[in-house]
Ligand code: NAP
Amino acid sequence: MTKRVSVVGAKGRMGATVVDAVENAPDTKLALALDAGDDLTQITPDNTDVAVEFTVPAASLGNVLTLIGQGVDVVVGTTGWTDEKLAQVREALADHPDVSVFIAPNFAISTVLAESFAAQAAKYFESVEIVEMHHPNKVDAPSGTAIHTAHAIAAARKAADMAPIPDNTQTDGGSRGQVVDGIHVHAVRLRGLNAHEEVLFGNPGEQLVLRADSFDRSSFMPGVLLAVRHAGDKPGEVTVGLDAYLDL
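Next step in my check: the chain by itself in the form predicted on its own, please.
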């Protein structure tokens, strides 16, 4: 079955890459390519099976709520999602139980695997920190991927009843990064980078480093298409993370 896909944010860097991927995949067809200022109510079940939303955090929630109201499944690549925003999406889905929403902190298979491995390793190491590195045009920091990874690590450590991560820092002028669920997350914005994440684990006398690198936006497209193919699998639900569709 060929899925009709509309892309919201089609003129952006990621959106344009999604348009190309949809047009070149054998089982997807581009329906509409819309961008800022376009009327999203053009997207309906009559012309679209799933909408892919790649815009900016300030616009994403409103876009997703509009698309839910239109009765169309949504795949979201925009980051910056909070528990409060997710709650609004779930509330909207209660009135549209046939619609599904999928949100991916990251679509790169390598990064999803690294996060899964990090959650497995978390209960074996006393210390852990995350360093995420991106191009300077990225608008949010830390990245949604790093936040999602921190939550996964923290949950694994809590389940293992581990002690707090040791840190005897007495004064901090901001160099210790943002603390997410007890995990320090550091954000680097540097020209020449694309999207990179390191998770550093430490024990006395040993270290484990997990690193995922996405050198080009094309690295995200297999994950986007995977999510598009699974759109509608869980009607009435919000699914967060590509690991839901991988055999992990």
Given for the second form:
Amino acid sequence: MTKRVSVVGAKGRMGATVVDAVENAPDTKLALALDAGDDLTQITPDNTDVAVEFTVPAASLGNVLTLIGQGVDVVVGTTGWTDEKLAQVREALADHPDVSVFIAPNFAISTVLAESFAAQAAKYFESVEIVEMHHPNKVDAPSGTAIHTAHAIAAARKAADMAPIPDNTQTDGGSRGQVVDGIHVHAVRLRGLNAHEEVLFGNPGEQLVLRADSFDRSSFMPGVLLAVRHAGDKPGEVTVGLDAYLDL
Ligand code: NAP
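Now show me the form predicted in complex with the ligand; what you just gave was the form predicted on its own.
Every component of the complex follows; first up is the chain already shown.
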């Protein structure tokens, strides 16, 4: 079935890439392409099956609540979601049990898989460190994705009752990186890079390296289209994270 997709934030970098992806996928069709200042109540079940929202954190919650009120499923890529904001979405969905909302902090399938594989590998290795590498325009460090990966690894190590990671460093002027949940996370900012993450696992005599590279915005589109195809699977619910659809 061809899904009619409206894009909110369509003039932005991600939104414009989504417009292209939706126009070029065999099973999706562009409905409306709206941006700041446009009236989102133009989006209705008569013209749209799924609305994809990539705007700014300050606007995203309001947009999602409007779209829920319009009765269309929503796929959200905008960052900045908190438990409080999610609670407001759940409250709105209680009045619209036929509508679903999906939110992914990261739509890159390689990154989501790398994190899942890292959590799986964690209990088998004494040592683990994360190196995330990004373009120098990024304002936060370490990346949200690296922090999320560190928490996932730490949870797996804790569940396996593992000893702390061995490290005999006596002097550290910062070169050992930030410690997130017991895991050292290093951030590199280098012109020419986009978004890259390595998880290094070590044991006596062996090493495993998991690496995910997002070279450009097209890396997010297979994940966005996957979410669009699954939109409506869980009416009345908000689903967070692409792993929900990756059969892991
Ligand atoms: P961007 O280029 O600044 O685009 C945002 C667009 O949204 C702009 O065209 C902006 O218009 C528009 N906008 C602002 N307020 C709006 C409103 N109330 N209603 C409708 N449109 C509105 O940003 P981007 O690089 O595309 O990133 C968008 C978001 O996606 C960010 O939060 C970013 O962190 C996130 N992101 C997520 C992923 C992921 O995998 N989940 C990947 C990359 C980026 P004006 O410029 O006129 O204000």
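Shifts are known only where both forms have a C-alpha. Numbering follows the first chain given and starts at 1. Think of the rigid core as the biggest set of C-alphas that the two forms share within 1.5 Å after superposition. Predicted model, so just to flag it, every value in this text is computed and none were measured.
- Rigid-part assignment between the two forms: residue 5 and residue 99 are grouped in the same part by superposition fit.
- The angle of turn of the smaller rigid part against the larger, between the two forms and from C-alpha superpositions, comes to 22 degrees.
- If you overlay the core, the Cα of residue 142 moves by 6.2 Å between the two forms.
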